[in-house]
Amino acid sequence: MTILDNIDLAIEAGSSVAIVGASGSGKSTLLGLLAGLDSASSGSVRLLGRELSEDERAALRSGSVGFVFQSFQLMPHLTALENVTLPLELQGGGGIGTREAATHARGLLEQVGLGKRTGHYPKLLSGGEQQRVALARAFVTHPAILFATNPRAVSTPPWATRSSI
């Protein structure tokens, strides 16, 4: 079964783009392919000037792409602060130490209004608070691009310095 066929999409840096369509039309599949979360069964995907091979997909996800999932995908056993620092830990600290990573993550949580909720687990946060934790986590590695599936009032935050889609 073909989900996406003959897609050709070019987006200028600094642009914000919404992909809209009926449920089941392939929007999330397209975002998953573009973000390097999924691989195409045929054809190719290029992002930020690079073809997304298997090796490139992993490298891209670790630093160039931020992703906010519809269900947020927060780790339930980690606090808000730990959820935000997790991408830095997965990429070996992102060139910064543990203390600096926590300070950076804490700053992002403060900027999304959760400075007093850093020690709370996801089950203790409202849906909107969970979304803001997911947004802070998506920006913690300073991605070149941000993808969001079914965002609810997600806009480019004033503290974001890179382009988002």
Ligand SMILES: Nc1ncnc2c1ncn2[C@@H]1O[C@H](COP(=O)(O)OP(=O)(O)OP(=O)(O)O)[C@@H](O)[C@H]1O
Contents of the next structure:
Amino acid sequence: MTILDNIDLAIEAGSSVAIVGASGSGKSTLLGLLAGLDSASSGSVRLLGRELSEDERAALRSGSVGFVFQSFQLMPHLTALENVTLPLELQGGGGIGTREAATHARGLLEQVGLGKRTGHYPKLLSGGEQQRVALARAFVTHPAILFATNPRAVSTPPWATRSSI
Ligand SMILES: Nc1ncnc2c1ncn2[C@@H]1O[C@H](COP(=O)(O)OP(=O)(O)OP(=O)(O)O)[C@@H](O)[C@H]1O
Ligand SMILES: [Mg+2]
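Show the form predicted together with this ligand, please, because up to now only the form predicted alone has appeared in this conversation.
So here's everything in the complex, that chain up top.
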């Protein structure tokens, strides 16, 4: 089955692009390809001026690219602060120190209005609060590109059939 056919898309640095379309039309599939989470049966994707290769995908994911998924994908056994700090810890030796990482993560949680919720586990947070934790986590590594699936999902009624990537 063909999901995406003859796609030719260029997104300029610094721009914000929303891709909208009917449910099942292929938005999430396209995002997966652009973000290097998936590979196409033919064609190529260039990200930040570089052809996406198998080797580069993991490196890109850990640094240059941030994701906010529709279901947020927060780690249930980590607090909000620990969830936001995690990407910095995964960067390992090349990243910043533990204390600095926590300070930076706390600052981001304050920016999204969750300064008083840093010690809460995801299940104790509302859907919108979880989404804001996911946003803070996506920004913590200063990604060059942020990919977000259904960023308005929280406020979109479940019966809506159009959604943005
Ligand atoms: N893992 C999969 N295996 C097989 N087919 C899939 C898979 N994921 C999605 N599809 C199919 O690919 C098509 C595009 O799906 P996709 O998830 O990209 O749509 P979408 O535009 O993001 O939809 P929505 O707005 O509902 O999130 C659909 O027909 C779907 O059934
Ligand atoms: Mg989708």
